[in-house]
Amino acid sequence: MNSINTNSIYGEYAEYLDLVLEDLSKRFKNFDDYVLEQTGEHGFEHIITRIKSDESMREKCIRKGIPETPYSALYINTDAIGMRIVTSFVDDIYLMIKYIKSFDNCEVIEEKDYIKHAKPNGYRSYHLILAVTTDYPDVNGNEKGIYYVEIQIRTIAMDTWASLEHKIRYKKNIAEQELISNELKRCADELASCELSMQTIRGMIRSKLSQNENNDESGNAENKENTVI
């Protein structure tokens, strides 16, 4: 264990954060692990992790005006773990999201598919805060405490417009804002489109390539039949 760092504003309980973000990316690698061993494809392309830093969490919560302590840092607020999970296909998310809702110490607190429905400016991302029950004591003094993890899940699509409109969004006295926000939107809607076809796609070649196997299962246990011993 490192040793406590007493100003930060997590406190004694600063060195769990990590703990528990190194668990939770070692089941998302498990389960990268056997969706490609079930189907020969990966779960998901890439995880970015992140602790808040102390410099954000004060700044957070000073907008909020509550104290910089750590019951605010961990508890009131519910970022101080977060993960992006992107995936190839729309698909894919919701089997992540099935995935996590099957974790015996994780209750979802917060949900918001902004895929299904995506916010006005085209953004479009699959959203949850995990409950998480842990082996290490929390900031109410419960031995299995629990920690909060916010995580994001959205394909390579939607990150890369989500990451381009970041930058966009952020530049000041740009002329001709509304026309901009309309082909940001305009882009969003367009990349969402192709993205169900690429996975329509992908469904077809899945479905052949059963198929073929079949075929080839049925054919060789026609051919033994057919062997005179």
Ligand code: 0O2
Contents of the next structure:
Amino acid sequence: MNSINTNSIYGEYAEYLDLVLEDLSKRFKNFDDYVLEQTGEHGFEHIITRIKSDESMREKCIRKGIPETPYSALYINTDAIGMRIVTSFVDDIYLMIKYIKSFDNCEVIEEKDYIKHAKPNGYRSYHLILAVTTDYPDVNGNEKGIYYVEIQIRTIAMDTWASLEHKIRYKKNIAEQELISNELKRCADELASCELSMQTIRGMIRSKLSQNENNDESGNAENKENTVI
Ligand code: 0O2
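Please give the corresponding structure for the form predicted together with this ligand, as opposed to the form predicted alone shown earlier.
Now the complete complex, all chains and molecules, led by this one.
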């Protein structure tokens, strides 16, 4: 049995966070296998998971003016468990959301579509907060405890932009802030336009391929008929 980490802000519940992540990760792997089988392409590129560090969670509690307790960390804050799913195209994001919404033990309690409504700085991503009902106890005394998971779903292009912006956003003490912000926004818009064009190209290729398949099939049917005659 795992020893209880009394120093962790997550208290005795710390051990369940990884288990919730593992369970969800397995489901996404199954989804990927299914999409690959159906379309010949992966459902997503990769997934990054993290449990918010003790230090970051404490810092967040202090920032919000709430006590540094397991209740605050697991119930008031909803991002102790985080997943970032990176897809190739925007369409794949909405397919993934549909899949997530089909989970029977998960309820979407918050949804932010920063793709249809990009942040003023150009940030684009789809955010969901899931309330997952588990077989583990929770901080509210439930035997089938509820654990929150923050899921960010974005394309490779959106992810690249967010990573670069994250790296440079803290470097505030430099001149020409406005120019830099405008340039970042311009890059985000150009990437968005570029990836929509790439998605259109994928659509064209897919419809060409299925047209060819249909032609092949009807060709084969004709051949069969010919054989019969
Ligand atoms: P970390 O370490 O990434 O988890 P919250 O502060 O979570 O209570 P908020 O800010 O309204 O509430 O949540 P939102 O808008 O859903 O954003 C949460 C996360 O999205 C952030 O987590 C970032 O990871 C990411 N994000 C949001 N806006 C931006 C942005 O403009 N640029 C980049 N690069 N990432 C962004 P945290 O809290 O920053 O920490």
